[in-house]
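Listed next as C-alpha cells is one chain, alone, in the form predicted on its own.
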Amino acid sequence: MLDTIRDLEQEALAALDGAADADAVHAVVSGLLGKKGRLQGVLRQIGTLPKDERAEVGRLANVAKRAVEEAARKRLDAFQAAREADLGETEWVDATLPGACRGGGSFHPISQMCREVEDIFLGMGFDLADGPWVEDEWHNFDALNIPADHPARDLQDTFWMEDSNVLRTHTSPVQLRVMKAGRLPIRVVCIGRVFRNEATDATHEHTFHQVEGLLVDREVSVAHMLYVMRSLLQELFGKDIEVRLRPAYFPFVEPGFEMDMRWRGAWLELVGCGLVHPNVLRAGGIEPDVYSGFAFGFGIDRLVMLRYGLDDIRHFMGGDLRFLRQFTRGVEL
C-alpha cells in the first residue's frame, strides 16, 4: 500500500505539470482528494492493515496530500500570473470612448409636487414641521375636537394597532404637537403620508399625502387664511386661478370652510381650512381668548393628479417604472 500511495503522488503531479488550464489542475486534485478521489480509496482499505503498518501508512498519505495540494497552488498561481501579464492585450480598454449610458432615477411625482409645496410655504416665512405615522388616539382624534362618541370618527377609516394606537389618519395631530411646544407665533406647514383603511379605486387609496398647515397668532382672520391659501395655489396652477370659500364641517375649526378652485370651467373641491377651534386651541395649551389662528390640509396628490390630467391616483404607488419615467424633469438621482 505505500507504494500505491507513492505512485499515486508521482502521477498526480506529473498531471498538474502538464494541466494546460485552472480546470485540469482542478480535475487533478478532484480525482485524487476528493470524497471519491483515488487516493480516499486507498486510505478506506487501512481498516485490513496489521495495527503496526497503519501510522506510516496514514502519515505517508498526508505527506502526498500536501505535496499534491502544493504542487496545485503553485500552477493556479502561475496561469494567474500568466493571464493577468497579458491583460494588456486581450482585455484593454480605450479610456477615451465614452461610458455605456445608464438610465437614471428620477424623484417620484409626489415628491416633486412636496418639495414645491415646501418652497412656496418657506418662501411664505412659514417653518416645516414633522409627526409621527403611528399616533396615540389623544392627538389623533380627543385633542381635535373628534371625542369617542364623535360622528365624525364614522368619516375616518382607520388602521388601529394593538396597542390601541393608529396610523394616522391625518397631518393633524401635528398641529397639537407644535401647539405644545409652547413657542409662540405659529407658522408651520406640515407634509406627509396619511392611511385610512378602505378599498382601493381611481379616487381612493389607503396611503396617500397631506399637507397640513397652522398658524397662530394674535388677531388671526378668515382674511389671513384666505390670503395665504390663494397665493398657494396662485404659485402652482397660475395666478389667474379664481378661488372661493364654502361654509363646510370640520370638528377642528370654527368657521369651517371647503376652498373650491375653478378648473377647466369647473369648481373643484380642493381645501379644507378654517380658524383653528377652541378646544383644539386648550388642547395644545393655548389660550383662545389672547391667540387665535387658522389651519388647512388638502391632498397632495389630488394636486397632482389635477396638474398631470391623471385619472387613477393608484398609479402612485404601484412602483410602475414606465408611469415614474413621464414625470423626470431633467434631475436624475
Given for the second form:
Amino acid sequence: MLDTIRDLEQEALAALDGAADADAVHAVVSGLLGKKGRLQGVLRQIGTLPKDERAEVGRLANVAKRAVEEAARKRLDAFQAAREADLGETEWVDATLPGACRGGGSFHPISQMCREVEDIFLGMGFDLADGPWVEDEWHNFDALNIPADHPARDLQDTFWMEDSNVLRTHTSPVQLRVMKAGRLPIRVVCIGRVFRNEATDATHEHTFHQVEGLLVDREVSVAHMLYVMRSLLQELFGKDIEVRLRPAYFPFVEPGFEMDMRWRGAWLELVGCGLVHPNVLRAGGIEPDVYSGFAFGFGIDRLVMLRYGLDDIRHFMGGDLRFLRQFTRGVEL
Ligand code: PHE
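Form predicted on its own done; form predicted together with phenylalanine (PHE) now:
Shown next: the complete complex, the earlier chain at its head.
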C-alpha cells in the first residue's frame, strides 16, 4: 500500500508538470485528493492492514497530499503570472481609437430647442418649474381670470376629461402652482407640452410645446419684461434682431402684449406677455399691492419651424424617422 501511495503521488506530480492550464491542474488534484479521488480509495482500505502499519500509511498519505497540493499551487501561480505578463499583449486596448459608433441617435428638434431655451433662462437666473398635463379647471382657467363663458373653454378648443379636468391648453396654469408654493420673489420658466382640440393642418397641431415665464417681485415693470424678452430672442436669433410690442388681450395679464420679431422683412407674432393681472396674483396668494410681476408664453414648435424653414407642424409628432434624422445636430444621445 505504501508503494501504491508513492506511485499515485509520482503520477500526480508528473500530470501536474504536464498540465496545460488551470483546469487541468484542478482535475489532477480532485482526481487524487477529492472525495472520490484515488488516494481516498486507497485509504479506505486501511482497515485491512495490520495495526502497526496503519500509522505509516497515514503519514505517507499526508506527505503525498501536501506534496501534490504544493505542486498544484506552484503551477497555478505560474499560470497566473504568465497570464499577467501577457496582459499587455493579449488585452491591449488603444484608448485613443474612436469608439464603435452605432450612429443616428439624437434629440428631437423640439427637445433641442427646449434645452437651448432652458439654458438661456438658466443663464439669466431663472429656475425651472413644472406642472401636470392633466390640469383642473381652476388652474387652467378660473385662477387665470378666464371668464366662465370664454370661448377657450369650448369643447372645440379644449380636451375635457370625463371628471371635468382638462389637458392643459397652455403652460400658464404652472404660474399658479409656483405662486401657491409660496416662495417670493419668483423667477421661473416652465417648458412643456400643451394640448388643444384643433383640426390639425400645416400650422395647427393638437399637441405642441410652450415656454411659460413668470417673474414676481416688488416694482416689476414692463421695462423688465421687455429686457428679458428681447434678450431671449437675441440669444436665439442673433444680436441684431428687431422686436416690437403690440397691445393684446389675455385675461391673465394687464396690460397685455404681443411681442413681434422682424424676420425676413415681415413682423412675426411670437410671444404673448404682460404684467400679471392682480386677480391672478391674488389667486396665487400674493398681495398685488406689494408685489407685481410679468408673465410670458410662446410656442417652441413655431421657433423650430422658423429656424429650419419647416412648413408643416405635423412633422413633429409624426414619428417619421426620415424627418427626425435630419436633426442630428446638437447633443447626441
Ligand atoms: N398662455 C398664453 C397662450 O397660450 C400665452 C401667454 C402667457 C400670454 C403668459 C401672456 C402671458 O397663448
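Positions refer to the first chain, counted from 1. Superpose the two forms; the largest set of C-alphas matching within 1.5 Å is the rigid core. Nothing here was measured: the structure is a model prediction, and the numbers come from that model.
Relative to the superposed core, A55 shifts its CA atom by 2 Å or more between the two forms. After superposing the rigid core, the C-alpha of R307 moves by less than 2 Å between the two forms. The Cα position of D320 differs by less than 2 Å between the two forms after fitting on the rigid core.
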